[in-house]
Structure formats: C-alpha cells, structure tokens
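Read the single chain below, which is given as structure tokens and is the form predicted alone.
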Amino acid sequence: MRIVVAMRQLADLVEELEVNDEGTDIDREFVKFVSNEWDEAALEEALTLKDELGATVTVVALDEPDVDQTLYAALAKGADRVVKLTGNDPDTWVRSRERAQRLASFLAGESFDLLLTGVQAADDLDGQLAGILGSLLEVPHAAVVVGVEGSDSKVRVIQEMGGGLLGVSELDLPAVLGIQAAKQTPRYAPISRIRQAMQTGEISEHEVELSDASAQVKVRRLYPPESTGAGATMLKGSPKEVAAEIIEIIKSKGLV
C-alpha cells in the first residue's frame, strides 16, 4: 500500500500572537511554527499501517515556515520519503481550497492508494481539506476518521458521529481520509534521530503552479480580543457556602 500524508505548519499557540499592520493575518516575522496536531495524528495512523501492512509512507507539505523541521521529524519517525511543494509565498496563509489545489496538482503525477490528512487545523477549523481533495482527485473520501484498517483494494474506516456514535464504512482505493485521531498517541522522535535524518535524509522539492484560486474565503480583517476589564472572583468558605454563592451569581446573571 502506498500512503501519502499531507501535513501543514501552524503558528505555535503558546507564542504571543499579534495582528499584522494590514489587519489581515497574524504577524509571522517572529513567530515559531509547528506541525498541525491533527496532521501528526494522520502521520501516526500512516506509520501504524506501515507497521501492519508493510506500506510505504510519503509525507508532503507546502513550503511554509519551519516546515523542514517537520519533514525531517517525519523521516525520523519512519516516513520513507518527504516532499516540499514550492511555488507559494511561505509567509502567506494558504487557505484550504488553494492548499488542496496545490496538493492535488502534485498528486496527479503520483501513484497512491491512501491519502491521509488531519481533519482540520487550528487556524481555520473548517474541516474541508479532505473533502476538497477527494473532489479534485475524483476519489472517495471520509472525514472525522478515528480508525483505519487497510487491504489491497479497500479500506475500512471508523468515523466519529454525533451523539457519541461511531460509523463504519468501506471505501474503494484510492481514497482520501481526514483523520480525527490515530489508534495510538503520535510517536516521539528524539532530537538525535532528527539530526541523523537531517544528515542522511533528503527533502525532495517539487514546484507546483496554482491554476485557479478564485473560489476562496477572503479574510477582510482580524481583530485581537477586546479586554473587558472583568477578572476572576475567588470564592472562600466551605463547599456548601461556595456552592450557594455560585448559584446566586448564576441567578444574578439571568442564566437560570
């Protein structure tokens, strides 16, 4: 089985984020970027399938800040090949449709059985990437996937449904899956192995051109949260007294 994992970079949320001068994006100049946590789950699921089925794993990512570190870490964890797609502005936020178009342009020349990507990302939360990729590549797709079982021609997927229910379906290969969670916690690659991958591994570069990016969501303006001046109220007393005070606070705000 040939598996491709699409990964992306996000601003590290532990950083202090500021809006740029144009008010259309975060100021990216001094921000550290890390891999998307849902994409890390997708990579772990791919590596688990590799362990089970002897699959090959290719990791592909757009040219974004600090992406080389993510790709070398993928090699250190067990990926067989890593590819960086160039042609975009690394300092500009790439929206889901444009990202899907660039990935699909690369994949059109690749042979793959399964394409895995994170179900969403913290900077958009739209959960559309897997669906758009499936449409562009004209292959079956599923999202919110929490379990994958592969074979030569089909894949059995478990999806998280509403109300705590799980759905099971079978897709013909090739297919695209948006991974919500892997079977196990994403594996850790020590710095020594990442450094070794940097010395012995290679990041392939592939330039892609975007033919049509007209159908995009456009960010008109970003605003930092306004400070209301409200603070925390510390309640003292016995559990019974604190509970009674909480009830009074809730009642005073008209919530009950």
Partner chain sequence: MPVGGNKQAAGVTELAEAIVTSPLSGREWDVSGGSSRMLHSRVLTDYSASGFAKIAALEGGNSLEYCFGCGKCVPVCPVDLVSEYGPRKIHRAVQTGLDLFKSDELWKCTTCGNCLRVCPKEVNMIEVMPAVREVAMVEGTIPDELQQIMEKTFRYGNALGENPRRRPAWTKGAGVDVRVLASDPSPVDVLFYVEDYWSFHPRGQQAAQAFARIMTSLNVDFAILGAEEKTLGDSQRLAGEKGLFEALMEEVIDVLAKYQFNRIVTPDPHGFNALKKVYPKYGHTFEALHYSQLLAPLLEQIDFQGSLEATVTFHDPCYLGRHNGEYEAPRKIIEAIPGVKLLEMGRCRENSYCCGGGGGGMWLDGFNANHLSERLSERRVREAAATGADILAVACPYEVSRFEDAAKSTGNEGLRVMDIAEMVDIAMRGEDWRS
Contents of the next structure:
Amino acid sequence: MRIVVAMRQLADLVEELEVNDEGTDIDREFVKFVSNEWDEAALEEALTLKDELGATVTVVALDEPDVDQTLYAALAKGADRVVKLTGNDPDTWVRSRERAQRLASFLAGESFDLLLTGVQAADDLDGQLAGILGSLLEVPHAAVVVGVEGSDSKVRVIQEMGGGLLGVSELDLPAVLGIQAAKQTPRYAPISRIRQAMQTGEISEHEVELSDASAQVKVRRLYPPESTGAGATMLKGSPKEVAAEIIEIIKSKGLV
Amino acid sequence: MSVDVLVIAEAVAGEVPDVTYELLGKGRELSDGFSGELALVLAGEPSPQNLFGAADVLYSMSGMEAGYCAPQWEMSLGEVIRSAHPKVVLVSTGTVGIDLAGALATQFDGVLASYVIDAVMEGGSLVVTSQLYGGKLLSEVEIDSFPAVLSVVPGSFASDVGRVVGEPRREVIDVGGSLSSAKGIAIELREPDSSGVDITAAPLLVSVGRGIGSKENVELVAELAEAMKAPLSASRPVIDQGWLPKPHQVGKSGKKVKPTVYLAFGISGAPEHLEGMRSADVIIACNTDAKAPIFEVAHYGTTLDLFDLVPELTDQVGG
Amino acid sequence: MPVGGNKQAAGVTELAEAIVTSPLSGREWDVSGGSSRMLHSRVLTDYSASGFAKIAALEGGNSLEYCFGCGKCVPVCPVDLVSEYGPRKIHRAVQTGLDLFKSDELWKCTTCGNCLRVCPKEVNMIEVMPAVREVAMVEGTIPDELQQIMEKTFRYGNALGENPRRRPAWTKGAGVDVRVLASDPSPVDVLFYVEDYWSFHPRGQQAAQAFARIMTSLNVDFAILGAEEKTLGDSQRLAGEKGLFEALMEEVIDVLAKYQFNRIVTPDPHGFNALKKVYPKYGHTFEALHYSQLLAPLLEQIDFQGSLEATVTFHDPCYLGRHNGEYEAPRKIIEAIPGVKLLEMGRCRENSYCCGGGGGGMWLDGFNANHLSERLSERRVREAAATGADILAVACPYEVSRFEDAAKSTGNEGLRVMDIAEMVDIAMRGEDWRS
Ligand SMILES: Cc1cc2nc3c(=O)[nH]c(=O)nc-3n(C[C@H](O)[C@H](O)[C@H](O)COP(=O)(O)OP(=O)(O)OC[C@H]3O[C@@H](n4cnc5c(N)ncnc54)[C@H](O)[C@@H]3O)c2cc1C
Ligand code: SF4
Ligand code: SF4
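May I ask for the structure of the form predicted in complex with its partner chain now, the form predicted alone having been displayed?
Whole complex next, starting from this chain.
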C-alpha cells in the first residue's frame, strides 16, 4: 500500500496571536509555527497501517516556517520519504483551496492508495482539506475519521457522526481521508533520532507552479473577539434561577 | 421563484438535529434578503413531518442507503444542488459539513466559508463572520459571488426561529439509480460503546471534585450527568479515593479534555487540573469559595452549594 | 566476573558413568546419569542471563548485573516502601526473565540515589535506568504522560508547555526590579536561573518573587534570562531523553555565551545537578550554586523585621543532598530565621526520603498510580506531619506543589508547605506566616 500524508505548519495556539497592519492576516513575523496536531494523528495512522500491512509512507508539506523540523521528525518516526513543495511564499497565509490545488498538482504525478491528512486546521477558513482535495482529484473522501482498515482495493473507514454515533463505510481506492484520531497517540520520536534524521535524512523538494487561483472568500478583517474580561461572570440568584441560566447556556451551545 | 438558500439536514440516523433548525432560521432570513425561496434537503422521509414550516421547499432524497457514506452523500447532494441551483448552501461544521462543504464548493466552483458564527446581508452581498484559531480570532469576509457554501458552527443561531410548524412543498428526488456509480458503500451506523467512557470525545462533561465529600454523594452528580446524557469526569482526589475509576480523571496526569461545555462542581482549580480542561469552549464552575482559582478560567461561575444546585439542575433537565 | 551478559551458567554435563570414592572409608558410590550433576558446581538453570546482555551493552548499563544479592539497597529504596522495588529486586526480576525495556518497572525508579549510597557493588541505578529508558523511548514504550512532557519541553523549552515568552511574567508581582539580560546585557554577578516551576507554577512564582526580594535587600547584583531561558532538562535526561538534554544544552550554551556573569544560581536542585555534574562532562564549566548556597553565607546581613514563630521540619531534596552533598546550607538558613525551631524527620540528610518527583517521577503520577500503594509525596508528608511541625520547609521547586497536594490528600491540611525563600522573606518583612 502506498500512503501519502499531507502535513502542514500552523501558528502555535499557545501564542497570543496578533493581527497584521492590514488587519487581514495574523502577524506572522514573531509567531512560532508548529505542525498541525491532527496531521500528527494522520501520520500516526499511516505509520500504524505501515506496521500492520506493510506500506510506504510519503509525507508531503508546503514550504512553511519550520516545516523542515516536522519533516525530519516524520522521518525519525518512520516515514519513508518526505517532500517539500516549494513555490508558495512561506510567509503568507496559504488558504485551504490553494493548499489543495498545490497538493493536487504534486499528487497528479504520484501514485498512491491512501492520502491521509488532519481533519482540520485552526485557520481553515475556506474549508477542510480532505474534502476539497478529494473533489479536485476526483477520488472518494471522508473526514472526521477515527478508524481506518485497509485492504488491497478498498478501505473501511469509521467516522464520528456526532452524539457518539459511528458511521462505517467502505471506499474505493485511492481515497482521501481527514483523520480525527489515530488508533493510538502519535508515537514519540526521541530527539536523538530527529537529529540523526537531520544529518542523514533527505527532504526532496518539488516545485509547484499554480496557473489559476481558486475561488476563495475575501477577508475584510481579522480581529480578536471582544474579551469578556478576566474571570468568570458570576451567576446570581436562587438555585432554581441559577440552574435555569446554566441550562440556557448549555442549550445555546446546541447541547442537552 | 427560485431557490436561493438550501439547508442540508444532517439527519444521518433519521433524526433531525437541532442545528438544522438553526440553519433553517438563518436560512429564512437570508432567503428573504434575496427575496427567493428557502429549501431543505433531507435524506429519506422527514421526521418529524411537520416542523419544517420555515422552508418553502423540501427535497427528500429517496433511494439512499441506510447509514452514511460520504461519496454517496456527495453525489446525491450534488444532484439536488444542480437542480435547485441555490445561491447559498448552509450546512453545519459537523461530520457532513466537514466532509462535503469543501467538495461541493469545489464541484460547483463556488466559494466556501467555514466555522461560520454569523452571516448577514449587506446590499447584495453576504457578510460572514467565522471563528479561526480556535476562537482566538474572528474573520469577517464579504461574499459577492455565488454559489457560496457556509459551514456553520452549531450553537451560533437560535433554533426556535427555525422550528416552525408547517409543511413545505415536497419534491422527491430519486438518487438511487445513480448511486451504484458512487465510489463507496455504507456499511452500518454503530451505536456508541457505552462500556468504555471516553471523556475526551464528549461535547459536554459533568465534572466533580473533592467538594463532593463522599462516594455516596458522587451518585448525586452521576444522576445529573445521566440526565444530561454526558459522561462524568473528575479531579484526581475523586479518583484517588476510588469514587470513580481512573479513565474519568481530568488533568495533568489524567485526560486532556476539550469539550464544548465543562461543568465543574466542587473543583478548586489547581494548576494540574486546569492543564487538562482549560481549553474547553465554555467552563461553568460551582464552588462555595469565591476565591477558588477555578473562577479565573471559568466563563460562568456560582458560589452556590453544589448540594443545592445539582438536584435543581437534574430536575430542570429531566423535566 | 560479570562482564556484559556473561554471568551465565557453565554448561551442564551429566557424566554417563561416575563413581565416587569416599576419601575416608574408600567406599564407592555410583552416581552416574542425573545424579552426577551434584558433583559439578551448582548451576542455576531457572533463568537465562540474556536479559543482562542487552542492558550491559548500554553505556552506563553494565552495573546492574554486579549485584550479588546482599539486599542492603531494598530497605532504603523509597519505592519499595510503597511497592516492590530496589535494585536487588530488579536484578532478580531481570534474571528470571523480566524484559526491563518493556516493563512498567522501568519507570518507577526516581533516581533518588539512596541505593547507590549503600551498595557495596556500586550498582548504579542513576546510570542504568536512564540508559534503558533511552532505548525504551526509541522502541516506543514511553508512557503517554511522559511523552507529552518531552514534546512540550522540546517545543517550548519548558516542561509545562507554557508560552516561553511568559517566562519572566512572575517578576511583575515581585515588588522589586528584576533585570532581564536581553534588555540590559551589561555584566552581572549572579545569573539567576529560574527554571520551570518557579517561572510558571503559581506557587513556584511566589517563591521566585520572595527570592528576588531577598536578593534585592542583600544588594546582590543579579539578572535573569527571561524569555531566553530554557530548562536545563536534567529530569528529562534521567527519564531517558538524553538527546533532548543535549539539544537543550546547545541552546543554553549559546544563550549563556552572550552574557557576562560570575556565577549561576538556581533554586532547582535538578538544574543545579546538571550544571555541576553533567555540563562539565561536555566541556562546559560554570560556577553553579544552589540558591541555598548563595543565601546561607549572607544571612547575617539580613535585617529581619519580625520572627517566624513556628516549628519547622525540612525535606532534603535528593539532588541537593545525596547527589551533591549539600545538607547544611538550607538548615543554616532555616535556623537563622528568628523564631524558628527545626525538627528533623526520622529520615533526613543522607537517608532522606524521596518526594517521588525525580528522574521523571514528576510526570508519571498517573502512570505510577497503578503500581504504588501510596504516592511517595504522601508518605513523606505523613512523616513530616508526625514530627508535629507547623511547616514543611522545602528547597526544590518541584516540591511545593507535590507536598501541598499530598498534605490535602492525606488529611494533613494543617501542615503548611513553604519554600525556604518564602520563609526568609516573611520574617525579613515582618509578616505573619499564618496569613
Ligand atoms: C504531579 C501532580 C499531578 C497531578 N495531576 C492531577 C490531575 O491529573 N488532575 C487533577 O484534578 N489533579 C491533579 N493533581 C492534584 C492537584 O494538585 C489538586 O490537588 C487537585 O486537582 C484538587 O482537586 P479538587 O479541586 O477536587 O480538590 P480541592 O482542591 O480540595 O477542592 C475542593 C473544592 O470544592 C469546594 N467545595 C467544597 N464543598 C463544596 C460544596 N458543597 N459546593 C461547592 N463547592 C464546594 C471547595 O471550596 C474547594 O475549592 C496533581 C498533583 C500533582 C502534584
Ligand atoms: S535510585 Fe532510589 S528509587 Fe531508584 S532504585 Fe535506587 S533507591 Fe530505589
Ligand atoms: S546493595 Fe547492591 S549488591 Fe546489594 S542487593 Fe542491592 S544492588 Fe545488589
């Protein structure tokens, strides 16, 4: 089985994000970029499938800040090949539609059975990658995947449908899956191994030229939500009144 | 009149979720803005039959297989969209939305905004607000070319506006014939395995701390959790005492959870506990000590005695 | 002689024909076949020594098989008091087939060093355990809890996964100016290496603030690295992540090279141990002091405004006491505080009981819960409470959080846990420790 994992870098949410002068993107200059946590789950799922069924795992990512570190870590964890797609400006926001186009352009020349990626990323304003990519490549796709069982020509996927319900279906290969959770927590790559990968591993580069830009929404402004101020809003009243208020809050979130 | 707004009902297991009514309410407002019609698309027969009065048209896709298969849904919805050609498609950021919003937008060469929490008409354009970076930032986008797909965060709009008694015009679209060419089949819908609690997956958690005092008292909170259909979680002392098993522990040495709502009863908010739950969307804390550190991270708080509040909550949820 | 897995049974031969003659009576016995075995030196056949071969092949791993079973280590091992442990027991378990690399036993040792103190064969768990853990990590058997800590440390330079830019945030509440070298790089006498728990844990931050006030009142010329500081990562090393330790060290060395200072002072005995014992092995030598060592000689200069009327017992941190031989400095400080009466616990100084936080134990609370009848910190708190002391004084940033939690969970809420810097600060400012 040939598995490709699409990974990406994302501003670290531990940071206080600031907005750039134009007010249309985060200020990318001083933020730390880390790999998207769901992509880590996708990589883990790929490596588990490799352990179980035997597979080659190729990791591909766009040129984004500190992406090399993510790719070397992937090598250290057991990926067979890592590819960096160049041609985008590493210091600007690559929106999901464009990201999908760039990946699709690379995948056109790549034969694969499964493409795994994270179910979402925190800046997916233009939608989540798996669906867009599946549609561009005209192959079946599924997201919010929590279980993958592979065979030669089909893959059985388990999706979380909300309310704990699981949807099980079977897709033809090749297929694109957006991974919500891998079978186990992403494995650990000891730092010594990552450093070894940095010395001996190789990141192959592949340039992608995009001719036509995809449709995407125009960002008018990006801004922090009004802060509710530090500390909790205290609910006042009798147990009956407070209970009613609490239930209202929970209901407003679409729960209960 | 043409259909301007199409709402996708994510009624995968037959039941229409609350968010569909939220979308119907919002959809009504937007379609009135376009002065066009609002349509709802549903797999199979509607149930309940009579609460879709907000919509003008109801498409029911017949011939769908039971269960859920993304390629089949994509194909069927594609057919509906082709025949209705709406300006705006509304879906939620649940599984169906995450699966299909991007694919449909790509197929129809439309734009797509995800994580939407608000959408209003401004002249002929749509102004849409989305939550990015886990809610740390909001983005405002202007959409003036259609079709557009909006994938909406559940809980963003009121659902009662959309829950209107009435029966829209029915159109049955038989998708069964073409489904054989879909590149996938649905196998089954599996009920959640209730034996193993997974507190990390639940959208709502009822959590209890040492303030509960004894194992017998835990029962009180367990009743509330059951009434809310939420798993019970706990701080470490509750686990240490053997009042609840280890998989229920939240915190540094337990599970890291990120539910939509986290209810904390009798938990002081030690850093080791906060580490496991501080990224919940909404934290509601009940603690008799107004100075308890949990109130520094909670969004809502009360200093009522949990023994007064919990039974009241159970009553109101149950009733 | 035990050399790399050679502690094997010599081949057993059973002589087909064997006649033994009594040297006294001249009588003969026929012991042919199975019975002839007893004529050979006794051979243990109930185990294979192969378990030791893999361990002994590791750097630092060879001493485990030196054990000759005298048993001195077991009663002093803190883990054995709440479980079955100690080098002898591990040795025997490996002998009888335990795969230490895959076993939960691997993570229980806190590297407290008490066994090494008494072992006549110098079986050195402080070297054996990290070596085996390093391999276990590569093989993927690291407990989840610990894995998260390693990932956070690598990503953020601190074990708490906090935003590194918030490292100097504690200085705001200190009430005195704390110089950050990045904004004022002129030479300084004392580089105050705050380390993780004083930088980020709310209770640690209070101690850091107290210490900054003390240094200011003593006119010590000090400064911090602020956001440029990264953990020295000694506990990560002992938990098996030597590669991470080395990566951190390179970054630390680069940052330190930018500034001029005379000595490094840190509250963290683990960091202190790294600077004093491990950095020199890599060719990096600094004058490093534990904060108690800086304060002890300066105490006469402190103008105490009040007294701290309390009985106090002191917990010796393993990495200050046993590992680095410093037992006096913290005691001098405690005894210099007016009003304080020091009560020693039964286990103190060289034989101090470990709090359970060392060698990665700080981050294995959930993992170890299944294996220990009680947390080490809880056992220690009960010992402290038994002295009747009002205050349990500590000199390691891991401990305030560990012992406060343990005091609650053992029903000893009345026992206050305080850092010695907090105690000095309170008496110096004439405040009431009870408030
Ligand atoms: C290494 C380490 C790891 C740890 N890991 C974890 C972990 O994973 N998870 C975890 O939770 N803790 C963990 N802890 C423990 C943590 O430090 C705290 O001790 C613990 O979280 C406290 O739990 P609590 O809030 O339930 O209890 P307490 O701190 O005792 O708080 C009880 C609260 O209940 C309130 N209360 C009492 N009665 C009532 C009433 N009738 N109505 C309303 N409120 C009431 C009180 O005001 C008080 O604030 C860890 C500690 C250490 C040292
Ligand atoms: S170092 Fe401490 S914990 Fe480890 S075996 Fe020796 S005595 Fe026990
Ligand atoms: S003290 Fe040393 S020789 Fe004696 S039993 Fe323990 S490890 Fe073995």
